[in-house]
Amino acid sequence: MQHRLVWFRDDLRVNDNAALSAALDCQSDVVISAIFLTADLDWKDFHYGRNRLYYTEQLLRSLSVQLAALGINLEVVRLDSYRAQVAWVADYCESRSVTDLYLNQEYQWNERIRDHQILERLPDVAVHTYVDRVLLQPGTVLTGDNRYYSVFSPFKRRWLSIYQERATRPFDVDGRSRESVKPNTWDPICNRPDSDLSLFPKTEADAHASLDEFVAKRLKDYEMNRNNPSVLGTSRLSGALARGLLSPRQCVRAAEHALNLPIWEFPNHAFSWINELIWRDFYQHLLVGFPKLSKNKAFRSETECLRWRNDPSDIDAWKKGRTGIPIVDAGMRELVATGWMHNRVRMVVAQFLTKNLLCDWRIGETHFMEYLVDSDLGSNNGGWQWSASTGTDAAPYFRVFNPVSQGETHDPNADYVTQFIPELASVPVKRRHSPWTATLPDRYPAPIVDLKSSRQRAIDAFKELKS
């Protein structure tokens, strides 16, 4: 008898799951099993934090119930490493007479090596892999001489031309003829988060309700509001996308349905959201095209010689939201409080750490990985290296965000700042992004760095690389 095994990773949903949909395309007498495997020690080395792990645990509980309704038991197994995962899957397939293994592709270096080892260990098992995390598979969007793009704008143009030819609709789930089973139980992989994660949807129904609400009510104003952290202008679906509670296909389809247009005909206000999904694809493609990005290396190799200051007291103040620069401190406090940070603010706090404090971008990348529910190597690494001017298509090193003017432009009434730094409520609104120009509240620190001179210090450090 045929025995199909579905291996879930960061694709924790039933609907529009390419691997699961393919596995369910069979007669009802085919045995289908499902697994989720941890890699606790490896994940610790990768700085996966409690917020990510706890959120994953919540999604697994929901997924288990949905799969049970389709007659599939989900087995959650605690393991130490990817090496242990390979051995466990090989043993499972042999002992349970698995004939077919179904999985969705992952693009980080360690995950790709693991999946290659799985193929080698299972010569008698048919291994079926699917494109699910991205809209277009890495390797399909290449330059004229078959290289991976390292600049976003030409990547986007080529991506759009290919997408019009190869776009796939969400995959159907057909498990209606299978009898339901009782869901499995397991010891939690994480008992509690570090932050209040109430912002994030915990079921597919919740995620789809959030997606539908966004495209119906806020997509039309996305371009206008997306940079203002004090209003709900973004989709806030990054956590659901990162952990696979939603697919990018579902996001595109929902937007196209709302506008009754294909994405390449979207008006600018709506396409700016699609643009973010293309950026997401871009960063996943880079992981495949440039494996060193998975190995803690700068894309621009010459920047490995930068003389970072890495002052411990500055780093501690940055992490705790005690730098004396309100927009920076609000962002860092939002991160710890909620497991999320507004995208515009992410760029501001990243440039402040890497330019004004002249600290290695890897310090910030690690801190984000430890707290963000939507932590993802591709997007996190890409964003940090962009801000630090060490990566692909990076911000020019001499363009350094001024956090005061960023705050005044994107949080003009300081609503965001006072939400996370209530001690600044006593400062006049026009001074809240530079409270040192007024009377500082006793509980809020003076700036730990002079913005003008520290900016010049960063520029000089980059200029040294040329010599």
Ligand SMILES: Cc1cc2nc3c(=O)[nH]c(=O)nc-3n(C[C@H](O)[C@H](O)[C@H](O)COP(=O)(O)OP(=O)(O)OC[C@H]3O[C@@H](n4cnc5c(N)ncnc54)[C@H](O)[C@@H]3O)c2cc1C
Contents of the next structure:
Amino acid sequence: MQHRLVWFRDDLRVNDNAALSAALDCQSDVVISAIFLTADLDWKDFHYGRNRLYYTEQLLRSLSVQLAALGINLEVVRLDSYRAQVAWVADYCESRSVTDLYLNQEYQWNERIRDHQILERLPDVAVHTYVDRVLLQPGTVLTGDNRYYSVFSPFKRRWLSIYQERATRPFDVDGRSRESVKPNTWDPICNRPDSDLSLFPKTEADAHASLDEFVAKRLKDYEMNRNNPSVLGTSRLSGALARGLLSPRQCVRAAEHALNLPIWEFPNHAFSWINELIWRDFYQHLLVGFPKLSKNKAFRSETECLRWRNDPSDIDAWKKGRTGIPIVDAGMRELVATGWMHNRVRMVVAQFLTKNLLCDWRIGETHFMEYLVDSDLGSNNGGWQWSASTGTDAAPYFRVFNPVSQGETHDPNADYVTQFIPELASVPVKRRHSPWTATLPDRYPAPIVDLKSSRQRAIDAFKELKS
Ligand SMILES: Cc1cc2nc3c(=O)[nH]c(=O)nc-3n(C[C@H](O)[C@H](O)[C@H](O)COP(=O)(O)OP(=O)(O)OC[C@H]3O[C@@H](n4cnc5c(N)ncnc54)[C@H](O)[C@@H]3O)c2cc1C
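What's the form predicted in complex with the ligand like, now that we've got the form predicted on its own?
Now the complete complex, all chains and molecules, led by this one.
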């Protein structure tokens, strides 16, 4: 008798799950089991934080109930490392006579090595791998001379031309009825988060409700509102997408359905949302094309010689949201309070750390990994290296964001900074992005750096690299 094993990773959903959908495509006498394996010590080394783990735990609970209704038992097993995962899966397949293993591809270096080792360890098991995390498979969007793109605009043009021909549709769940089983229990992989995670959908149904609401009500104004952190202008679905509660195919499908158009015919205001999903693909493709990105290395090797200051008290003030620069402090406090931060503010705090404070981008990347619910090596590394001017298609080093004008432009009524820094409420609205120009409230610090001279210091440090 066939025994099919589905190995869940960051794809914690039943609907439109390529690997699960393929495993379910069979007669009801085939045994189907499912596993989710932790790698506690490796994950600690990769700085997976409690928010991510707790959110994963919540999604696993709801997944196990959905799978049980399909007659599939989900086993959640605590292991130390990817090496231990390989050994455990090999033993499991042997002892339970697994004939077929189903998994969705992951693109970080360590995960790819692990999956390669699995193939080697299981010569007698048919291992079926699927493209699920991205819209187009890494390796299919290449330059004329078959290289990975390192610049986004040409990548996007090529991506779109390929996508028009190969658009994938969401996968169905096989409707054949199966006898349900009792959902499994396990010791939680994390008992409590560091932040209040109420912002994030916990079930597939919640995630679809949020997606449908976004495309019906906010997609049309996305272009106008996406940079303003004080309004709900974006989808806030990054946690669901990162942990695989939603697929990018489902996002595209929902948007196409709302506009009744294929994405290549979208008007600009709506296409700019799809553009972000293409950025997401871009960063996954880069992980495959440039493995050094998974290994703590700068994309631009010459920037490894940059003389970072890495002043511990500056880093501490940045992490605690006490730099005295309101938009930076609001973002850092939002991160710790909610496990999320608005994209515009992520760019501002990242540039402030790497340019004004001249601290190594890896310090910020690690801190984000420790707190973000949506933490993802590809997008996080991409965002940090873009901001630090060390990465692919990065911000030019001499274009340093001014956090005061960023705040005044994108949070004009200072609602966002006041939400996370209530002590600024006593400062006149017009001065809230530069409270040192008014009377500073007792509990709020003066700026820890002078914005003008620290900007010049960063530019000089980058210039020094050239010489
Ligand atoms: C320094 C820095 C670190 C970041 N770290 C992460 C991270 O660890 N995980 C993560 O998912 N995103 C990361 N981003 C990208 C982005 O900030 C978040 O994806 C975004 O804030 C999510 O909000 P949303 O769901 O409302 O996005 P929307 O604007 O609604 O966009 C839809 C989806 O597109 C994707 N997306 C949006 N913007 C980007 C982007 N710039 N790069 C890649 N994908 C994008 C996300 O999956 C998002 O859910 C980072 C950006 C920066 C500047």
